[in-house]
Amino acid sequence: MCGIIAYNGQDDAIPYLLEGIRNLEYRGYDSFGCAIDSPVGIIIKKDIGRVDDVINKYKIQNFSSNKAIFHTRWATHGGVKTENAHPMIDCMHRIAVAHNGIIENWAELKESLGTHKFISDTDTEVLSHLIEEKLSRGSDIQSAVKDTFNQIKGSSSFIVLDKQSEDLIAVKKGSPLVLGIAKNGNFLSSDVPSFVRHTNKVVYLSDGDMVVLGKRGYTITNLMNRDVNHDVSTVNLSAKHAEKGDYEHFMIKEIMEQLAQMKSLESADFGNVTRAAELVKNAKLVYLIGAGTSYHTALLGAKVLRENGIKSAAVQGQDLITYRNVISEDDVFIVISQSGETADIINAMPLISKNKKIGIINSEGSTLTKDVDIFIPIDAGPEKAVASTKSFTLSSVYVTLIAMFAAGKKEEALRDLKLLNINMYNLLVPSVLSAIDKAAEKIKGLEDVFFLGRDSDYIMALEGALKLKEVSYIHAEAIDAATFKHGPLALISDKTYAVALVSESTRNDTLYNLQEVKARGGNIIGVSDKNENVFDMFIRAQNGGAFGFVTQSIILQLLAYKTSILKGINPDRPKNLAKAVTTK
């Protein structure tokens, strides 16, 4: 949530930042604003609405400056109003601040600044006035920022533009912030893809890092006195990864990218998977932690581990505290996150500081990658649609590989990966795509949809229901087919539609449950490797052995996407949602 990008250097910052903020719009799209350094003072332009709409309204492309901050906001504190858009200015118009996170003690800080004029309802504005207060008492800008950082509580990263200094100053805590090092200047941003066209040299910042970004260089000090690495890394990412290319939306681009990504796993180096499997095999209990889509991956991984004789449990990050009295130092934790910045999980990490931790994470250099013993990069590339697609399937494949390697089934796992890739290319044939289109046409006008399945199929039903809710705004509920008759069956009528996932291992029992739905007039969209008499509509999902869930998942992702399009909704930017939930 919220995207920040800033540049300071010898080149014109505006073209860089216009491109960069468009690549960060997935992080927040309630409002857009910018602070531009100019000979006549700091120019602030901001408004609610889409980034391009605000850019065009104020003709931002016509400005020129060597130093500027751009920000796209997803509202957390204070409503969606122009005055709440970032950046925030101080009373003297000397400094501008853009911020990502939550300042938990903002109210008491605001009260202490009684003589200052506040124009917004946000917690962010206390930053500009706190810094202003310290400057008025004789502090230099760096000391003022440092002292302000030490006053605030919560997870907050922010960038300060100071009119009286050549520098930009930023501090990271909790919320993501990365430094990009280019030929004629440097970037600060929430995410690498925003500037990767101009440099692939980055420094992944740690909590407490304060960066002073000059026109010709930078310095980094850690305000929390932590011994952290500030080495320059080279990222293996091209600009095309941050673009839609020939696709209409990022969501469909990212769905389709899964074909090549699954194929690449056949020749992948599974060294870290092998090391993770050794940890898991010798654990007293394996906990898998995730939030949202990643929690569904955790559920799947825990199930596969248990099936292979390894004690395991899936836990949502915020619920881990309820396990604090039963966690043993011999327990191993698998942390699953697309962004690596999930606040609920980060807040739970101190509870397991003494435990061995495995990270299955897509964002290299993120907060969670620095707090695990074995890091397994998902390598999905940037995922800019809010609904997670490729990160879900890849992380689910990795937890399954860990479980099978730990159980001594490495050869079987690698064989099933080959089978998966054969079936992936049989998945997106015209008959399957046509069936998905017809199902989406039927679903688009509904208010409620059930997703049914048993065992792993139920976990995929949870994921399918989540995707449909996220991008089509249709209420969707996943129910274990085995428990459907314990209450939900009362809701069935001839207007009811259920998406039913049927795999070989649970076929007979699931079909029996579906007959009960059918007998009460319900309509069934079957997702299976073979058509059944009980189905009213049928979408073929090729079997993939241990990885059969991948083809199911892609079908459900396409179903949600197609439904969204038919309803005229932009699936990349569903209302009220942001990609990375970096606050509580």
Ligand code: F6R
Second form
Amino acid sequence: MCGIIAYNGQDDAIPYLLEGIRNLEYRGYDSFGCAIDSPVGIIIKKDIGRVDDVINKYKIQNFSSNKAIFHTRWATHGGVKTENAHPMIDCMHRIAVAHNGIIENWAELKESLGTHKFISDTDTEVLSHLIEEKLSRGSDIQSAVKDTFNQIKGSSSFIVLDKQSEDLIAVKKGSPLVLGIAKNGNFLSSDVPSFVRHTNKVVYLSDGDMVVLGKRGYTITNLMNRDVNHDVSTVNLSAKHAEKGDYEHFMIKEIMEQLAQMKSLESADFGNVTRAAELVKNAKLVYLIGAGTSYHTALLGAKVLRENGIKSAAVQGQDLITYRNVISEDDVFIVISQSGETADIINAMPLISKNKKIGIINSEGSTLTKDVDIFIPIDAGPEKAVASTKSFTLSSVYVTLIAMFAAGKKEEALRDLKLLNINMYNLLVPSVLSAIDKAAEKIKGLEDVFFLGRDSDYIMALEGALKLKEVSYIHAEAIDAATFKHGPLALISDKTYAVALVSESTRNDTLYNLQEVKARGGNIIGVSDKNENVFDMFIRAQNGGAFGFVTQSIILQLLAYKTSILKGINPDRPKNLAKAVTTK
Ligand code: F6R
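What would the structure be for the form predicted in complex with the ligand, rather than the form predicted alone?
Okay, now the whole complex, with that chain kicking things off.
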């Protein structure tokens, strides 16, 4: 995925866009580029590297213009090279295009543009040349963009700067694009936090929308003939939500935010949870769909539903196709996604177009929010660190609430939320923090770490292993403690470390399995409410009630974060990863 932000108006665009693109860097950090409108034509500056490095290299802060587009790239099509950084221009240097998405039919389109000179390996470059081709045949810029949009396949949102036009033209399909309406001009961006310091008035664009962004106003038409809502919404988000504040990294800020977020759930209005629970109660089967971390939420939700007598299955988005012959119209789907943009999930949606869908989604206005019947905004606020933390715990709390409400256990759920907050209060005490530090100190030098647990402890083990892999580059593998004896035990030696999750309901069986690890010389870092003889190191997690997984999860997030820091890695920007995965 990539990040785009553009401004057109009376003010100088450059300071706005510099701030905005730094904010969007979580969406991609391979290369940066910009197109700046100027009296002598379009100025293009682009290069590989982190946003700030490229900005400083080309002294972008010294430019001034009322109209510009900035882009930060995460390479999908074409390697990390300066030529592949956006924006792309046409042969005559009349237009510049910044794009987020994938053009599936780029090869045939490129072939049809035989005489045009391509300089990059990207799919994006066909856009600038296609538009140029249409302009050369007499189209005006709006028709040229519209016809280009109709020719491309895949999910693509892009913004066009034409040196002969006062306007910026943008279209949205698949990848996110929002319009921000400020006092002296307007923004187009991949997300709201990137411009929220200047306005909280937004229009969440829909697929097919084409925006003509003038200096003073804008028009929106839908090129897919959809009847969509273009009302202006006021977002309840302040600039501080999108900034690190006093924290060194977004990841630790977002981990710590969970304490207040869990507390605020105690007074939340669960109207949409109640409506979702009604749907779920009457479903033939409930499918929970997610990817990566959100799939772990799906696993947890499916387990809690089954325990409450509701038939359910967790499925990774890309795997839903294998269920196509068994899905019935009476099945209900719970779609879980932080970004609301994950391609593996979006691509599965046509398979369930006739089914009722509940969305547990963090990003308001995102593609998936428009595809569900009941949208449960988890209100985690912007999640900027690449590794998902607060969205995981909040969405996991929401699936658990839906299951418990559907089973008539609303009071028990609300009581357990209170218990969770008592446990949260005792969670990050100095003894626990220093135990996490010691464990991270041990783990930082390892090449492999196992994460073990049974039941929901196993699901948290899966999530803990994923977090450690992402931000510390250590091979971490979660294995059900009961399954360990079916093969993986062969790997154990006195050099092996396993992080073991133990809670009240799993204690006896898991401890039995851990003895088997211990007997073969393995070392165990226990995450549990009680210290056990089998543990070599111990991190206390108060984990009672239906939401006990939250405290376990926060400990594992901190363990991954601290290990990352000790290894000198920036946990907010792990190599090779992007925040939302919009590729197949
Ligand atoms: C891991 C992580 C990814 C995402 C996955 C799905 O920390 O962030 O595994 O969970 O790419 O993303 P969403 O939830 O945005 O659909």
